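Single chain ahead, written as structure tokens, the form predicted alone.
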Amino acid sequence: MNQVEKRNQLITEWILEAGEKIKDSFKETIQVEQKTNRNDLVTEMDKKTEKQLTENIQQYFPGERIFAEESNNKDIQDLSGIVWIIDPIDGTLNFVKQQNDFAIMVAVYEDGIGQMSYIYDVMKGELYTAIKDKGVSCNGQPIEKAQDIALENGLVAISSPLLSGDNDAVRKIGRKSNGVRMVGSAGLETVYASTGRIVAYIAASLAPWDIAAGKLIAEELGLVYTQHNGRKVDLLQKNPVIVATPTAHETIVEMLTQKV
């Protein structure tokens, strides 16, 4: 077993056993608080997880850093070396209000290149693993690289202060679009992008932790992810993002762009 393997077991290994505290942790009453308004929350499950991904990380690979949702971050200027990106629960307000719909995003980057990654649906029970070069594949089988179908021939996904605000171009891509779906999880809207269950996820704001995992997934399954005027993501701020097909990609972003 070489390196990359051995370090996939044990990433497989911590994201299922952090899968099952929270599950077990809907038995008991759940404490929430809120961050800067009452659609950003965090619970208990949220730091526990992260404090467990965290000390396994620390553990077994000292001296890498770790870029963390619930943590300071300050030391974290730059993506040179190895730095771990973690979402400890990504639809928080999914976890607590549906107790569905959310997942564990783990993804290790060196030199700001995505090399492993993944994310797992902790209530489907479905774990979607990338390896650069190596594709992708879900519970451990191979998925396929996604077909390159247009706007006007698929669903998009699209975050709800975007739907909710006054941009008429996103308006006019739900139209373009044949339907607008909404999972409230960054993560799981990557996957379905990445699958071919929809053609695009349009964001208006993801943090880095929202952004690591799924873009190597989606890269690797030969979708574009890109900011909205078609620029490459910061890794070390939030972004404004669209994940989709070839086609839809650059179909949505002449539209975001106000070219066409």
Given for the second form:
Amino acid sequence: MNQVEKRNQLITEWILEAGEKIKDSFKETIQVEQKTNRNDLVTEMDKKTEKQLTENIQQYFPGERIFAEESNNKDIQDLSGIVWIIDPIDGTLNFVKQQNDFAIMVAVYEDGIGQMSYIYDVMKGELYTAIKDKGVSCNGQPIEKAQDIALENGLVAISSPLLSGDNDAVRKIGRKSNGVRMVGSAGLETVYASTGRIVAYIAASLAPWDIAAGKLIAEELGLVYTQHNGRKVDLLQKNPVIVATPTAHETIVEMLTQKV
Ligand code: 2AM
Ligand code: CA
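Moving on from the form predicted alone, please list the structure of the form predicted in complex with adenosine-2'-monophosphate (2AM).
The complete assembly is shown below, putting the previous chain first.
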């Protein structure tokens, strides 16, 4: 992929601008709709943010395909060429209920491989940027690789549907760790694992836009990002995922596949 610097500058500007608009929206009443169920919400800000990012991409990179949460992407049947994968607001329930702990996520993939990715914690003002083979920075400051800490010596994040379901192995993983923490944003929980605040994030069913940006950030910082059975994730469908340090990942795959 060429002109990475130019793309990086543009994408950074677009995301920071979108973040300001989202913060401004708190001054007004935001319209909220249910999608598949009462916990699966979309707001006018999800739609407006996605529309603005899409228009920016189409203006500067016409012809590049866009795979985004709130759009009908029936044409995306493969990841050949350059594909932008976008979640305009990750953690919409947090956005609606808490006005905190949500993120804008943008990733640029080429032939199925992450090249550039962005997770913006809007309320903290922290923009995490990964460039393939060049590492990760937060607001321009390079981030060190995560230490390979074992499950027994760290906190884990588990998604709400998974922890409140009937999967005994998941609760056993929680007990084996130092403790369970829950945020409710796949992107931010992936950032927390990538920056060493937790040793693993485990979720039952993440969509491609919940995964794409975080996967490159995690892998650039030495974490392992797979399905529960240890196989690689499929960015064309929903996946059960583990993001973890290599040592914690091995333990968690063993426990989830009930070898121990
Ligand atoms: P969202 O806010 O963009 O929908 C919460 O546990 C995490 O799971 C959030 O990152 C949320 O992303 C995601 N999530 C919530 N409902 C989901 C669904 N039906 N399919 C896939 N991911 C979902
Ligand atoms: Ca979303």
